[in-house]
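Next up is one chain by itself, shown in structure tokens, the form predicted on its own.
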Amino acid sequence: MNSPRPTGVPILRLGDVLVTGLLNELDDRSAVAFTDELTERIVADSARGVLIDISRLEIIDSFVARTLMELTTMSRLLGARVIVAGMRPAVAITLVELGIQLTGVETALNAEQGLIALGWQRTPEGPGRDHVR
């Protein structure tokens, strides 16, 4: 089995959660490569959660929406929960207007809320400092 082609999309590991973000729109080929790379990382890192930050995207086309739904399903089958965070209002409006439903995709308003949903908590650590664990 060949390793997936790196997409240039950073995938960070925070404990048993993988954090990634789409910085630009993905073309069809990059979206497939991203899915392959992320599912490989879920298995390799025994991840139980994945946060995908899409706050930089100004538009999501039907292919990327379908890719997010399929990625969520694949991740769930591999034992990981996926949260898509940071969707812009214009993106949400466009998806609804086009009749595109992100069936099965959990969303959060921002990355912090997504991490909290995946079990991370922000706790105070001394005066004026916050700590994420």
Second form
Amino acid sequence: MNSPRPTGVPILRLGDVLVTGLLNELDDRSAVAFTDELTERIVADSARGVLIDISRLEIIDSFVARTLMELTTMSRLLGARVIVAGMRPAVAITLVELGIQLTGVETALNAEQGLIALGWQRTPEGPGRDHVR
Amino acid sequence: MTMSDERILHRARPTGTQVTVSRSYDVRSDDDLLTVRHAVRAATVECGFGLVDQTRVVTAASELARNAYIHGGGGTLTVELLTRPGAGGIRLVIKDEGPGIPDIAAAMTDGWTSGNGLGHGLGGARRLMEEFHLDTRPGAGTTVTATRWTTP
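Mind giving me the form predicted in complex with its partner chain, seeing as the form predicted on its own was just shown?
Shown next: the complete complex, the earlier chain at its head.
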């Protein structure tokens, strides 16, 4: 019906997993547009998992937190599991003091751990093992 | 958008606090919210805050600026760099001419929201800053003043 406004946030597909990341410069409207775009991609690509890298987010305020929680719920309703990866320690401390727990949002230390949780595995041996990131 | 940049303002403060820099920014659009975050981040670095304190202050500024933008119909944020014996500090003054907050106690309560946030904006911002003052009257707008000091 309405095609989402392009946000400039790349969403990559690796098998049945979508990989994307939020940038620090994301404004409120783009965050909402990103939610629309990602949910459409989950359906279009039949994704079962979504990895959202947030290692470049320097702050998470209550608006971004709400966006992440809604995105997680919407994706789950569409059959995809979301993992939010790479939160900075200072951001985690600040979120707790704000009183926000990101209820329902699964997290991982970094993108690699998030991908592993979503079923991606390092090659157990061989020269390629360090290439997974 | 910087509206003013006055340096070396001397104001009488009871605690010997001096305002060394004062800069004001419009808070009237999504882009302004980003501008404010950058400006406050730069000011916290200028003040000598560590990374966690920088993040606290920028997050509080983001909450308060969004409140003024969403609920207050837009306003201004003034960032003041402070000095007092043994410490530096930053003061955020967020002012709007919106409808005001009818029930302050409710608005400060976590989970209470009249907008599209999580209802942690005001109460959260107060916890992230050390001094917090809310001045609001129905029909006469809202001014929030929030300060954090560096630990020596």
